[in-house]
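As a starting point, one isolated chain is supplied in structure tokens, in the form predicted alone.
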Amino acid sequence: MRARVKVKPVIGIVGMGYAGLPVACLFSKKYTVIGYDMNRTRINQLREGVDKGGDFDKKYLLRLQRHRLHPTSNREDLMQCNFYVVVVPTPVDENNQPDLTYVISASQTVGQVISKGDVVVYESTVYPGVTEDVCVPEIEKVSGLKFNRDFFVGFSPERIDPSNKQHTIFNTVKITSGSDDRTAHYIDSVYGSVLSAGTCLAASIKAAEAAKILENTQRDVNIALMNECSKIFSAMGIDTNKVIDAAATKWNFNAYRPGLVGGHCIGVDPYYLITKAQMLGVDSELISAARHVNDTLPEHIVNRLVQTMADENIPIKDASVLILGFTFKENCPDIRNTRVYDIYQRLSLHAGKIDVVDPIADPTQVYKEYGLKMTPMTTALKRTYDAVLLCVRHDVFSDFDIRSLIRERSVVYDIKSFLSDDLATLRM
């Protein structure tokens, strides 16, 4: 590393979304932070102390901004930084191929403001090799600087779980890495200076990239196993969750639960590893099969609902159905890659009328992203339905009187095992 390492870091965050904002707040404990996002609406909201994700309250955000945190949509403000952290989305396209558009664009942005001796750390989830083989060349091309001579790079995968109040960025161990030994230890020390939980210095950037992919791929495969077992047990009339509870009494059993797999991590990251495997000519049969099981679960859910309604002599064509929950996880407003929409789409081919209620989701955002008009909760509470699907386990639904929403002959599908045994007709 060069002399700049001895200078106190001025942190530049590129991307102030669900993951970028927590990173900015973390570093603001000790350092000056310039939080850049090209979305001016997002920046204006943050300046007013508004976090749409609901993880940080207004008073906290405004207090940080009075001291060290400076949200901006002006790229030139990043030029005062010497330690850049890239935290932008890495989704997949309609063919489930990695979409590196955002991380490439962010690298170009960094290339326009970076100076000699600066450090760039990527937190966006990618397959092993993207940081050094894709991102670094973009910085070099735009800046004219030479990698590992004029600027240095690391990878520290984000471990943000939106709306999780127990496991936060402030108490979770952080993986770090660097493009050479001195850079790796420097990056590790910067993160370590603001993390009470400590850090884990990975052997290399590729190892750190692979670790994040492995974290979520493992969960995806295990949930797929539970989803497949759920289909088998349900066909036998056995409650899958009661089976899991019994099995969990064994000391080495991990109690993964069946359910929808959406969001920006578990439902996406394995495709990055599958793509890398294809590049290498390596089979990824188990990972690919797990993705297929989880991706096709909405179809299974709808088919089972339709069959049960037919068994109960409830005409599906004229049926009125209520879907409770639309976000990808409980008590979280994030609607990215929600699999509830897949249920809605498939159910639309059968049912006459479908109401979707989610008091946590932003109806404007839902309509913008999916073209779906949400039903106000007050409206739904005045109606009755032939079928109710509880898709997301929001705490607010615990106050719902489901019995008042269903007709004398109806089906209640409790996908999240949230309702009492005497109320739920179907479970996973």
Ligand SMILES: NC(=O)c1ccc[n+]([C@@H]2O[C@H](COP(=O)([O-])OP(=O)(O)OC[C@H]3O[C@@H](n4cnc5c(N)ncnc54)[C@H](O)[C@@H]3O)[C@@H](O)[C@H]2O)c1
Contents of the next structure:
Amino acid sequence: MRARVKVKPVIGIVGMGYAGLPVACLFSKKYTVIGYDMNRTRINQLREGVDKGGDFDKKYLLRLQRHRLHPTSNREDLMQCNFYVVVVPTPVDENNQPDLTYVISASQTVGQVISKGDVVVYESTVYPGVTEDVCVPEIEKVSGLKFNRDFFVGFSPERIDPSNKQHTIFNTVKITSGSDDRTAHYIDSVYGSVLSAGTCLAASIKAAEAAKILENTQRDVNIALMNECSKIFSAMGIDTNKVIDAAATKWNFNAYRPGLVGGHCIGVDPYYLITKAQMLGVDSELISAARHVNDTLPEHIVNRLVQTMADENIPIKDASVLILGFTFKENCPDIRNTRVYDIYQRLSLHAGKIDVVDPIADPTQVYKEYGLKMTPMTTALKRTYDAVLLCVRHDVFSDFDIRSLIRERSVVYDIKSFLSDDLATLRM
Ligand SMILES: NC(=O)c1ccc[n+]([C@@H]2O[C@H](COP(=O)([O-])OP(=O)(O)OC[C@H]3O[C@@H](n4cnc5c(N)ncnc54)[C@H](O)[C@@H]3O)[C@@H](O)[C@H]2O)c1
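Next, give the form predicted in complex with this ligand, keeping in mind that what was shown is the form predicted alone.
Let us now look at the entire complex, which starts with that chain.
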């Protein structure tokens, strides 16, 4: 039996979250897509054309659903598919160890619906080896089918950047790979048929898995370098972002910016690589150090704010502080693993009153996940503060008159270099 290269692909997406939905939309350009998610609420929202990530508008989602896209929470609907794409979460646990339970359970789901000749492509970010060593045995066990005889697999890392309007799934080259030569070319051709930006066929599944983890680890390490330099420069009264602007005039300088590293990817994926390195007995000192630098940045930010307030004779215990932005990145409602919460928690040990304002985040979700009651923007606008901490660079904050919110003696800490020089007292 070989991969069904002659049969038109019917795509089954397993996991219709932030990353799965764009993949489903991409394939819907040409193929029938069954978009399966075990979360009924998510499926009901998608059926109504609502994307919680805000990347796709209602009209577009409803139009796709009149044609080829079929969101469902009924696993049996996947049985009509012959080309499965798994895009489920790959978080870490409380000890920063990879949590593979979602990819394992998604593989078991695929094992229940798969037929001879079918192909399964993983898009979840994992360390090299997970697809073949962890996921494939689950499919084999549940389906009774034999890998690379009855079914075939591939890995094609998801590279989307939610809320980024410039670089989308539709205009970004996609890495592909397959469990044998014929499958690799087949998978590459299926992705290539819907992607105008083209594909890059990797040397192997492990190389494709490693490429994704390298992309994100590179970002993490470079941001950590900027964060560390920022600590040194700010101790000297130098604005790091201005240093980077100057350095970036050299042709081989890469302009990474200092800042918080949260979310589901950059702050998580390097731990997958660190774990794999440990399994192999290989040292990953630099990657681990970068994680430490980025994970401890909230502490540094709070210490610096508290020290500056003390220097300015602003009594911190009676102070009222405004935190602007709660999501893990700009213009994106995703609050998973946001480091602003770490700032809030640490600052709570010092400051009398803290208001957190984020017009992009869902207040109900923030309360549910963090037990934090956000302050509505309209309420904050009627108050004044001893300190303002701008944590996330949402476009909407550019219309915010911060000057009218600060008391005569106050500190404005702009960690995203968003505010004008005369307004920002502190920067990274
Ligand atoms: N969000 C991003 O920006 C991004 C970018 C690139 C890569 N990725 C990677 O994509 C993967 C998915 O991340 P995400 O952000 O889309 O997560 P998400 O939480 O937004 O979505 C995952 C979805 O999968 C569903 N799900 C979980 N287990 C399932 C199962 N067994 N069967 C069916 N549905 C299941 C969940 O209900 C959820 O809706 C991760 O590996 C992540 O690292 C994410």
